[in-house]
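Let's start with one chain on its own, the form predicted on its own, as structure tokens.
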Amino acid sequence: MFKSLRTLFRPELVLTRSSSSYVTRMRHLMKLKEDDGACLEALRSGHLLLYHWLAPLLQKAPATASTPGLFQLPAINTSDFEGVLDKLGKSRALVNEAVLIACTEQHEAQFSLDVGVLDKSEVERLCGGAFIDLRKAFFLLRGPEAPLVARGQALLRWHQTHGFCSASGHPTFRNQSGSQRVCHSSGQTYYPKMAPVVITLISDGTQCLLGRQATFPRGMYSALAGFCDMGETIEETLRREVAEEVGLELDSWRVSGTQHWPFPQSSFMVACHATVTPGNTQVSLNHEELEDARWFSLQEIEEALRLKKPPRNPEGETPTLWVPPSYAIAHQLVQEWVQQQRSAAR
């Protein structure tokens, strides 16, 4: 039977933090969000993550035997980037358009800034990096940097698409940190929002079900996902999406975790494991939703997880199965299922 909402989050998953450092850092971040003067001062001594039309700037990371070919996010001092603007003959006022995304353990503020108005190649040359599409960047960055670059892009995108009030049609204006936008005509205040999405990995006990959309790169399969309809619970969304996409009725489910995901706009992913009975595995594919969905064995999934980057998959050849990058919560679901299968076999 389906579990009640009170069992969604297990006690052992509760995180513990050093109260003194975490609370102090969060209150400092809150002050910067609410105090324009303090935020502007923090910007002067802060770090910038640069984007060019929402593609983040990455630099080659020092290669090691265990991490060859990885990239890193360059933390560019505001003063250094103002020097870049001087060399390009552009106004330093562009820096003020940066939005606050986080602060380090040392309370150094971190901002994201889109420099799409500047010449891409010149910025890359002067900053010693390359602007790379965010989806590709997820395969190139180390774990802790991926959520940061995703958050920065999501906030920039939100500001770029919320320049006008839905009530009055008049322009909206952001505060210094970028944590909100206000319409002075209607008095309406807008805050960045995420759309809730349920993503689930279905198992019959020995296999797992993965699907792909036509827009996916060749060979890539992922867990099934769908947006919550207005007024739905997580359970209702989960059951409806699975029924709509693959024609299966679930037997049980549990929540594994959550994640912000910047695509297609900004989504709040609720990741679940679900099961069907072994006799209830016949897939009835909805081709309007998915291009394909199929059951995969443990061996097939383990081989897919060994791939550290997307395979070439030339046209005309049978594509190699691969799964989303390690940062994606779909990848986490697949990893957890493999661990469950291995444990059950012992």
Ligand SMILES: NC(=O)C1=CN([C@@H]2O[C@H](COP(=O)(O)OP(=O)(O)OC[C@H]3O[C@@H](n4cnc5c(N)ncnc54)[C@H](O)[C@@H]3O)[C@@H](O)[C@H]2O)C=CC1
The other form holds:
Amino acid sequence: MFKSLRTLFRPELVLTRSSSSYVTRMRHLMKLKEDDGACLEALRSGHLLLYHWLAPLLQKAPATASTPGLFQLPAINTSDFEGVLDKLGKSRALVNEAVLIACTEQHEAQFSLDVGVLDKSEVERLCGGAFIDLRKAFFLLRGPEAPLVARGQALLRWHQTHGFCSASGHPTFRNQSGSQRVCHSSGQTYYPKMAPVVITLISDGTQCLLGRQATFPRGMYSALAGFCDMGETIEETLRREVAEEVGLELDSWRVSGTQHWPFPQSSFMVACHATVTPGNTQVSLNHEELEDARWFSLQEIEEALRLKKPPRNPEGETPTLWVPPSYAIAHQLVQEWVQQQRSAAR
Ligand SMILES: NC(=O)C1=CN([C@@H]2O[C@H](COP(=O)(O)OP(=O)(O)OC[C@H]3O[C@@H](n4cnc5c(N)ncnc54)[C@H](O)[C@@H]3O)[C@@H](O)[C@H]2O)C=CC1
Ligand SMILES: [Mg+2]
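Which structure goes with the form predicted in complex with the named molecule, now that we have seen the form predicted on its own?
Okay, now the whole complex, with that chain kicking things off.
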């Protein structure tokens, strides 16, 4: 029913276009964030990403030979969604709860809206699509849609959990864009927050170390991660987390990239590659933090990367190794490590 957001929002193009178009777009977005009237007007002609209790609405993408079974985000015009609300006999005022998350190159504003108060299957039927758990959605979306849907969900979650001032206990009120909340009693302004997390892939030169928490799905291993303590630098967190979780002393490390991750309450992931010397690989596991941590060979990791979706891994059978989805920065670290190993072998 609705066209794909992919046709409207292609941030990768920004890199190849003149910087002035990027600057104009960012200035436009800044105005919408700060000016309630302009934001409300932009909402009228904007697009909505719908969520139902924080699960995003996805629709099947047209299949191609290389990308069968993929999904996309439907681009729903605000006015079309108001028509949906009319059909459901619900107030159009729900649309005003949308929060601003981005704008297209044509300066069309994009908002996310949680429609948990509406009947899920009715919305799915009228809008064409299905509400899918965000962790699952990361396996189904490609390109810029995964970070966009993550950002939309994170901002909605932040509003849903910051309705009261922690100083006065009184309700807080959002601005139109949703970029902040204010308590009129204490005068405190609240901004959406991300918790810094360091995630690291440790290599001994030929193998890499992955760990799993007891709550991970069967067979899934990931790079080691840990939240920064108050006042810590990235390097201090990195060394401490590795020492705490697997009892290893790092030899060297470098930052590889960063990412916003919407779990558990929005994390700012700083991804690093680290090394230990080959004689210093004996893992001493902290069972309170990890269920297992093991060294994996290049071949094992290459096989895990070939899986396009999580394997079935039934109880009672030895699970097949798999790693987080391609959007997760852990996946990118693993891929970079494979590239490094291959080029070192040439
Ligand atoms: N995007 C990616 O590729 C990956 C992301 N992650 C994310 O990294 C996060 C941190 O990794 P963990 O090993 O769980 O961290 P961790 O090793 O620091 O342990 C988690 C514990 O830290 C404590 N903690 C301290 N500050 C916290 C905060 N701000 N929020 C929540 N808990 C806090 C809690 O007791 C929690 O149970 C995970 O929540 C996960 O969402 C983890 C692996 C891959
Ligand atoms: Mg950890």
